[in-house]
Amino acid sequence: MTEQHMTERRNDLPVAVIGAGPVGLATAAHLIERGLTPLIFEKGDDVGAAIRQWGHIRLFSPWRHNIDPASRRLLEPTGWVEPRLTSLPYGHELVEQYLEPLAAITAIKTVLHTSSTVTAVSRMGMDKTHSIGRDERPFLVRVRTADGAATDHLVRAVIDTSGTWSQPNPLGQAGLPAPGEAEAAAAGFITGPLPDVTGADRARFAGRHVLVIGAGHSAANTLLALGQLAKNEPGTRVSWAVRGADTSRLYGGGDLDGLPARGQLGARLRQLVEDGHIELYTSFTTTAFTTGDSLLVTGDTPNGPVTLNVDLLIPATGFRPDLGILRELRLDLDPAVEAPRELGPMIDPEFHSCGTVPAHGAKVLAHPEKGFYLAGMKSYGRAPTFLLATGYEQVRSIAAALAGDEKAADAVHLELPETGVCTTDLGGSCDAPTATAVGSEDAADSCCAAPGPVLIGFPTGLAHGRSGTLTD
C-alpha cells in the first residue's frame, strides 16, 4: 500500500476516545460537529461510571461549569431541560440529567460500546521502536468486552479521556505502598475512596474509629460526613492524618474562594477540627499497617513513630494514571506530574491551584506520536486540582486540530473560578464533590454573587515556580 493510501485510508477512519466521563462524551460532540465520527470505549457498564461511585454528594461547582457547549448544542434539538445553571449538582445529577440524555443522542449512542476496557493501544504493525512512516498507520486499539473477547479497532487519532479514579496512590512514603498495605487492603480495612459515609454505606462507620488519610478536597468532604455521623452516632471517632504540617493550607481559600461551596468547606473542617470533633495527626508519613482484630497503623513523626488503633481507614491520597496501555506510544510526559511534557509546568500542585491555570489545548497536549492526545483528569497526571471546564477547552481544541482547522484548535479561551489560595496541596478534582450541608439550595444560590471568574493569561515556567520558561 503507497503512503499516499494509508494516509487516506487513516484519514476515513474513526477517532477513538477512551472513556465515557463527561469529558470523553464531551470530545464525541465537539468530533461530530467537525464532521468526524468517535468511536467511544468505556469500561464501565454504563457512562459516567466513575461518577456513580460518589453520585451520592455534590460538587462544588454550579451546573454553569459542568455542561459542555458542544454538548449542550446536541441535546437542546432533543427537548432536553437545563439544569438551573448557578445550583450544585450532585454526583447522580450530572449523570442522570447530563450525561445520559447526552449519551441517548443517536450519533454518540451508535458509537458508544460500554463493557468494553481498552488494553492497549499501538500502532498497526508497528511497536514502538519502528520510525519509517509511522504517523501514516492508523492506530490499533485493542478492546476487551465484558465475555472475555479482544478485539482490535484500527483509528486515525485516539483520545484518552479514561481519567485516573481506577488508580488511588498508596498510603505510604515515596510514592510507594506502606509495609502490610495490601494485607489491610484485602482485609477489608481499607476502603474506597469517598464511600457513602451517611447514607448506602452508613452501619459500616457506625460506631467505629475511622481514619482518614489525606489532605485533599475528597479527604475534606469525607471528614465532614463522618463528623456529621459522629454527632449521630455514639462510639464514632474520627481521626485524620496528613504528611504536611502547615496546617493553613489545609483548608483552601476560604472567602477568597471562587466558588464559595470549595471555599466554605475548609472553614467548615477547620470548624471541626478546632471543635475537638476530629483529632487531627501532622506531619505523619505512614510507615506500617499491622492487622489484626483492628488495624494498627504506623507513622512517622517529628516526635517520633505514632501507632494509632483504628476500625477502618478511608484513603484520600489522590490518584494517578495509568500508563500501561499506552506503553507502544510514542509519549512526552513531564518527569515530575505524568503529564504532557508543556503543560507539567503549569499544574504542578507544588505551585498551582484550579484558578491559576492558564487555557491549553492540543499544541500543549500534543505527544511524538501524532493523532495522540491525553485530555481531561488522565492529562493531569498526578497533579489533583482540574476543573471539567479545563477538560472541555482541551477536547475542543483537539477536535478542532483533527479538522484540520489549526487556527481554533490555537485559539484557546477559559474562564476559571480563583481558588483563593496560591498554592494548593488539596488533593483530588476541583470539581471534587462538597458536603451535602453546602449544597443547600441557599448555598447553591450564593453562587450568583460570588466573585466573578477571572481570565487567565498564559504564564512562563518561572512564574509557576520552576526555572525555565514555556514555548508555544
Ligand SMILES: Cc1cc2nc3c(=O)[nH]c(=O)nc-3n(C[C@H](O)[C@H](O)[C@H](O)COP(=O)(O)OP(=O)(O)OC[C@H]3O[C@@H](n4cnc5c(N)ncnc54)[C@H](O)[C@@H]3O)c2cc1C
Second form
Amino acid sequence: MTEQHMTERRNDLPVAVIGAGPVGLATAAHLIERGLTPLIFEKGDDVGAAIRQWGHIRLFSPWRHNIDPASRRLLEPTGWVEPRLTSLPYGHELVEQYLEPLAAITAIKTVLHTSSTVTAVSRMGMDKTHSIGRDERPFLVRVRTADGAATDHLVRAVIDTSGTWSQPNPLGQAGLPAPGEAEAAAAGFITGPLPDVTGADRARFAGRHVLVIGAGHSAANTLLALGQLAKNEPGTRVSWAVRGADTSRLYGGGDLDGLPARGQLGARLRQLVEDGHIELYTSFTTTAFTTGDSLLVTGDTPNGPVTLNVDLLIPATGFRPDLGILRELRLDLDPAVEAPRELGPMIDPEFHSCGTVPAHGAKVLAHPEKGFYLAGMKSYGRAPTFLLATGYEQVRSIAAALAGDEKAADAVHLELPETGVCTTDLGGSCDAPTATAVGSEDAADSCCAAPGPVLIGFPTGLAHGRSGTLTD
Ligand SMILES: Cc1cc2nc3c(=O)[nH]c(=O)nc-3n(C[C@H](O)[C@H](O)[C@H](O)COP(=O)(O)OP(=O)(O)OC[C@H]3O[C@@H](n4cnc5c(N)ncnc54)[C@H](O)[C@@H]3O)c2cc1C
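For comparison with the form predicted alone, produce the structure of the form predicted together with the named molecule.
After this comes the whole thing, all chains and molecules, with the earlier chain placed first.
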C-alpha cells in the first residue's frame, strides 16, 4: 500500500476516545458535530464510572459550568430537561441528569463500548523507535473486554480522556509508597479516596479511629462527614495528618471566597479542629506502616517520630496519570507535572495553587505523535486544579483541528467559575472579586484575575523547583 493510500484509508477510520467521563462524552459530541466518527472505550460498566465513586460529593461549580455546549446541542432536541444552572449538583446527579441522557442518544450509544479497558495505544506495525511514514499509519488501540479477550482497533486519532481517578498518589514521602503501604492496602486498612462515610460505607467507619492523610477538597469533604459521624456514633475518633506546617492554607478563604460553598467548607473544618473533634497533625511525613490487628502509621515530625494507631486510613493525597498505556507513543510531557509540555508550567501546583490557566486547545495539547491528545483531567497530569469547563474547551479545539478547521481550533476561549480567593506558594494572596474570562494574556499572568478552583488533594513530593520567571 502506498503512503497516499495509507493516509486516505486512515482518514476513513474513527477517532478513539478513551474514557466515557464528562470530557470523553463531550469529545464524542464535538467529533459528531464535525462529521467525524468517535469510538468510545470505557472501562467501567457504565458512563461516568469514576464520578459514580464520588457520587455522594457535591460539586463546587454550578451546572452552568458543568455542561459542555456541543453535548447540550445534542441533548436539547431529545426533550432533555436542563438542570437549574445556578445549583450545585452532587456527583451522582451529574451522572444521572447529564451523562446518562447524553450516552442514551443514538449517535453516542452506537459508538460507546463499556466494560472495555484500553491497555495500550501504538501505531499499526510500528513501535516507538520507527519514524519513517509514522504519521500516516493508523493508531492501534488494544482493548480488553470483560471476558478477558484483547482486540486491536485501528483509528485515525486518539484522544485520551481517561482521567486520573484510578491512580491515587502513594502516601509515603518522595512520591513513593512508604514501607508497609502495599501490605496495609492489601489488608484493607487503606480505603478508596472518597468513601461515603455517612451513607453507603457508614458501618465500616462507625466507632472506629479513622485517619485522613492529605489536604484539599477531598480531605475537607471526608473530614466533615467523619465529624458528623463522630457526633452520632460513639467511639468514632478522627485524626488528620498533613505534610505542611501552615494551617491557614488548609481552610481556604472563608468569607472571602467567591464560591460560598467552598468558603463554608473550610470554615466548618476549622471549627471541628478548633473544638477538638479532629486531631490535626501538621508537618507529618508518613514513613512506615505496620499491619496487625490495627494499623500503625509512623510519621516524621519536627518533634521526632510519631506513631498513630488507627483502624482505617483514608488517602487524600491526589492523583497521577496512568502513562503506562501510552508507552509506545512519542509524548512530550512537562517533566514535573506530567501534563503536555506547554501546559505544565501554567498549572504546576507548586506555583499555581489558584489554578491560573489561559484558554488552550489543540496546539498546546499536541505531541510529537501527530493525532494523539491528552484531554480532561488526565491532561493536567499531577496538577489538581482541573475544571470541566477547561476540558470542554480543550476537546472543542481538538475536534476542530482533527476536522482540519485550524481557525476554529486556534480560536480558544474559556470562562471558568468565579472564585475570588487564591494564594500562591510565593506568599501572595488575592481576595478581590475576579473577572471570569480567562482567555487573555493579562488573565494568564495574574493570580487575582483568574479563578481559583478547589484542589482535589495535594500531590506529594513536588519539591522540584522551576527555572524561569514566575508570573503570579
Ligand atoms: C471529588 C471531586 C469533585 C470535583 N468537583 C469538580 C467541580 O465541582 N467542578 C469541576 O469543574 N471539576 C470538578 N472536579 C474535577 C474534574 O472535573 C472531575 O474529576 C471530572 O470527573 C474529570 O472528568 P474527565 O472526563 O476528565 O475524567 P473522569 O471523570 O475521571 O472520567 C474518566 C473515565 O475514563 C475511564 N477510564 C479510565 N481508564 C480507562 C482505560 N484504560 N480504558 C477505558 N476507560 C478508562 C474511567 O472509568 C472514567 O469513566 C472534581 C473532581 C473530584 C474528584
